[in-house]
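A lone chain, given as structure tokens: the form predicted on its own.
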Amino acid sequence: MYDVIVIGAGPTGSTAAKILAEKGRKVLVAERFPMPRYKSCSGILIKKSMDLVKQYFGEEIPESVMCLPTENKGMVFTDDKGQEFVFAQEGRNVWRSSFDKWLSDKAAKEGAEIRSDTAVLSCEEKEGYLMVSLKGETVYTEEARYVLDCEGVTGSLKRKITKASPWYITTFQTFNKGSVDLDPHYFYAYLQPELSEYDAWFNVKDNFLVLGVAVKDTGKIKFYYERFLAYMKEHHRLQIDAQEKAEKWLMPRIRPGCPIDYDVGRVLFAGECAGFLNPMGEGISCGMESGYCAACAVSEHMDDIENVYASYRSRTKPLKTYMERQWSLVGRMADTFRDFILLP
């Protein structure tokens, strides 16, 4: 009988695995995909998730996960009349599939047991516990008294358990050899409505120059992708020599009010499963707060469930309120998001 098991080798997942560990509970980490898994993302990390590494792992975070420019500086928004806003702070450039994979190295190190390509098919409630259904090479059940999902926005468990229909935003990006005039220690949002049914953004990772668009609708991705194009060809000179990689993705689509799914029954859910992100996908530093939040409070009144639903609301309550305030913020920027906006 596991006291845990987390779904999930992610910032989320890790971060939740080596706190209950940490606290001497028996953690199970099931990873779906081959270690080190790849996952699309800007991987940019803001002050906010180096501080929490720090705080949660105890290191800095190492230069083997990092790429170059290594220092990020912040963002630069462009709203929807072409004005831009630069947020600067201190930041870093990683590989997330490094970076996880350091995290979640970290857990093991603690004493979670670290099982990837195995995938978490369902989980059945029984009286005080859960029967957990997995497949590795073969299909096996395991039992814990609590499930906690961190699988994010493209795990199915949550769908089966819900039967909630997702919402859905599709990243499209492409790494590219070119040239480009822009600083290449920024990441850079675009939001304005002809470009993007969300927004668009550009960065540098190991001199790739990485163009990406967001859409509600797939079958516009070229259509905006082409225009995004031309408008940093035509405002920031930028020059394609070739196109290395093109990759999709998908992330939660938040709505106004920023709703949270915390629970069901001993299943909890954390990070972009749960509804956890920043403006422009930025889900890593809300993804280890819910995840050790989530974690003290399994871990604290493991034996009633009622005060570990009870602790986790409450732990997380501020980093709710951080999160309404982000995409308030963008809210002001861009008419698309303009549902976002806090009211005084």
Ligand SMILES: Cc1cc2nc3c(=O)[nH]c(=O)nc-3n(C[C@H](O)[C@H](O)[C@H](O)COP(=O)(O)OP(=O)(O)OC[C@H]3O[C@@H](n4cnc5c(N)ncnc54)[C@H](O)[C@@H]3O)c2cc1C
The other form holds:
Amino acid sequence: MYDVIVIGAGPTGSTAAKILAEKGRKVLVAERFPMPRYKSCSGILIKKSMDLVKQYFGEEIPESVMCLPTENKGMVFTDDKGQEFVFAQEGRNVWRSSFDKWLSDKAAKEGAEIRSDTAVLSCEEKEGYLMVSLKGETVYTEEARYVLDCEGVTGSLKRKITKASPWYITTFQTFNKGSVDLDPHYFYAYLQPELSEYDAWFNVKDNFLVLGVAVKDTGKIKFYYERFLAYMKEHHRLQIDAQEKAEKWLMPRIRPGCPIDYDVGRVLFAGECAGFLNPMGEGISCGMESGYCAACAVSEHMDDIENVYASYRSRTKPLKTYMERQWSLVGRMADTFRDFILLP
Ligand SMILES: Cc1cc2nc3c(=O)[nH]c(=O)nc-3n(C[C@H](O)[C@H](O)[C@H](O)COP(=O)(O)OP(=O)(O)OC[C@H]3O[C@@H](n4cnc5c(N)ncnc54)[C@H](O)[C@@H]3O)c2cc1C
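Return the form predicted together with the ligand of this protein as a structure block, the form predicted on its own having already been given.
First the chain shown before, then all remaining chains and molecules of the complex.
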């Protein structure tokens, strides 16, 4: 019987597993892909993420997981009137596959058992524990007192458990060789409604110029992406010599009030899967923090489920408030996000 089975070895799951193991809990992490696994991401770690890595894992982020330019100097927003706002802040530029593998190795070193290439298929509630069905080379079951679902946006288990229809944004980004007249140390977000249905972005990873758009309707990807390229050519002298890769992914579509799905029975949700995501898809810091909060709540109140629920909610309250404030900020920059504005 495990104390906790964690689903997913992203930043949320690995943080939770590391903390649970550190607190002496018997923890299994099931990750459906072989590690290191791919995750579509801009790979910008904001200052808060850097600090959380230091706080939870006791180390600075190693150079080996970074790409060039390793240093990120902040975000440049262009609002829906075309006005630029620079938010200067220290950050790092990483490849997610390497960064996430590094985190999961740290969880393993602390004593968490990691089974990659192993998908959780279902969880069945029993008296005081859960029967978890897993698929590795074969299908088999394990027992756990709690499941911490950190499966991210692409996971299907939460959909099965809650029976709720998820709200998605589709992201599309390309990796290109070429040139542009922007400082590669910044992440650029464009909020003009003519360029995307959510946001469009530009950043640099090693020698690649990464250009992306987010849409509500996948049929409109090509339309917005071409408009965004034209905009970048006109305003920033973008020149593309070769497109090396294009990829689609999903992001949770956060709604006004930033509702969070905390738990169902003995299953707790954390990270993106719970609905923690800051504007412009900054999800690593809130994934790590919610994973930490869930791990502490379970570990401290293992035998008292009502207190697990209460503790998880109260520990994540500052995180939710931070998230609401961030969304309110972009609400003031673009009509697309107007409903997020918090009233004084
Ligand atoms: C295009 C794009 C750009 C982004 N850029 C940034 C950025 O620059 N900075 C930032 O902070 N955030 C960024 N994000 C958001 C960030 O990637 C996510 O918020 C973050 O990865 C969430 O972490 P997580 O651990 O909750 O989920 P994930 O990182 O998605 O990890 C979940 C894991 O669970 C596994 N899994 C799923 N289902 C199962 C199952 N049934 N059984 C076992 N394992 C399962 C998955 O394979 C995956 O490894 C971006 C997102 C997108 C789409």
